[in-house]
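The form predicted alone is given below as one chain in structure tokens.
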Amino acid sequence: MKALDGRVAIVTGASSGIGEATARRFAHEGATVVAIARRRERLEHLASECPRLTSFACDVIDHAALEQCVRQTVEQHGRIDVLVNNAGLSYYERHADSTLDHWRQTMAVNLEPYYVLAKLVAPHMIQQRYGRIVNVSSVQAIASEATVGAYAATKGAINAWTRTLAVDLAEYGILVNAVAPGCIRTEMSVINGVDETTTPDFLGWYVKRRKIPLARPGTADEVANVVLFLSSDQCAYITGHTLVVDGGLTITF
């Protein structure tokens, strides 16, 4: 029997990185996935490789094209068990050198469209009195850097959301939680196209003075792990819980 036997969930940010590692380990744990991502043949080719798996090629901040995509979910599957919102970006830049426009964007990837599909589902878990919903938030709404402002920002908002949602859809045997991601090898960690988890600093600081306890960068199957536990029926007394997913980082000081 496979975690997710039976299940189907629906994934955003499935394209690469956390998103796209849970949608395999979804589809591996026996579910019928729903990928979301803006880039076409990557959700393509991550079809091809899963045969579980229906990728919607559509950007997060299109909400009619979300709402188009569950409602084909139902059509085509009769429910939707899991909601994994992932999806997200974020500017590197001081308070200073910021713009409105950038939190503006940061707020309606990361942010909106986690309302939006929970907004969606909801109604279909509650009339099945089952579902999970899951929320990547991250350790930079714990222990923040300066120049991610606007995406801790997002985050720790994420976490209080999943809170009161926890709260208000418990009663429908719906159990929301978040994961809180640290430093994870992923595209993400690129920037200016270096990747962050490899730079000298980051070795000598994170790895050898052991910021991080464990030493190391995580990997997206590693959170994805995390992510399977909390939509399936071994997570049954968790919710409205943020589970930090960091090697230690944010235990140090």
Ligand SMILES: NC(=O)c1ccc[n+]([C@@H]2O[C@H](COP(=O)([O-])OP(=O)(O)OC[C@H]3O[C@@H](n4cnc5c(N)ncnc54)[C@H](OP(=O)(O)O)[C@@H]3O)[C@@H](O)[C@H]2O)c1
Given for the second form:
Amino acid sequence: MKALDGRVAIVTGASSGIGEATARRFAHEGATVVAIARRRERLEHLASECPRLTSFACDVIDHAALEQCVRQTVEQHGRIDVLVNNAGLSYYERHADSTLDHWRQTMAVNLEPYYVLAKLVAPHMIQQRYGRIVNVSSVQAIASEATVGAYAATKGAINAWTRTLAVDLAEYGILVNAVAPGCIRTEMSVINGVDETTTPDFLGWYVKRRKIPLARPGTADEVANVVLFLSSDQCAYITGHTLVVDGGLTITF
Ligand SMILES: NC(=O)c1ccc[n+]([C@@H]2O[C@H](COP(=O)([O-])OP(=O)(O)OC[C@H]3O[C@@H](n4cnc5c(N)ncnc54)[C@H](OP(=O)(O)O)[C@@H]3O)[C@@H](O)[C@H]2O)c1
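For comparison with the form predicted alone, would you give the structure of this protein in the form predicted in complex with the named molecule?
The complete assembly is shown below, putting the previous chain first.
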């Protein structure tokens, strides 16, 4: 018996990084997976490698497409057990250089689709009296640095909203949790063509001086393992929690 045998899951941001690792892991744990992202060819490649994984290429700011995705999933598979809200963007920008348009764009990609998809899947989960919603947040919601204002605001909102949604949906057997990754080596850690987890600054402070006690960046698979746990029946008495996956980064001064 695999962890997600018979379960139907939607994973956003599944064309790379944490979302791809999660979608891959879910498929190998027996789930039927609907993988969402914009890069169609990446999703199709993933589908060719994973049993029971189908791709749904769209932009998460397209709410009509998200609605179509959920409708299609229920028509084809009869249920939705797991939603992983993961698609996101990040960038560095000082407050003085930021604009309201950029702020709104960040909300539109990182925050609003989480709400929209949860709103679309909840009626099905309520009817089933079963569901797992996992929202991918960030340590930026917990500890702060300059230049990530709008991004941090979306992640802080995700943590607060995860708690309230957990209370709201608990009576229907729906568990809602978040995962807050630290420094994870993915396409997102590549800034202007340079992987920030390989720079002398990163290696000096986070690794050599052990700002990250485990002294290395994390991997997408290590986050996917935690998302899998929170999405499975193994997670039965945890809801509204934000589980930090950061090698100890946020417990150090
Ligand atoms: N890497 C880290 O250190 C780290 C740390 C904390 C939190 N996180 C969070 O982890 C999540 C995944 O990030 P990652 O590190 O795995 O980065 P990634 O490899 O860049 O993955 C981001 C994913 O989001 C998708 N995406 C972005 N904008 C989209 C849009 N408008 N519509 C549909 N899909 C969109 C991308 O697919 P397409 O480009 O194909 O659309 C991609 O699949 C994000 O929520 C991020 O904030 C990452």
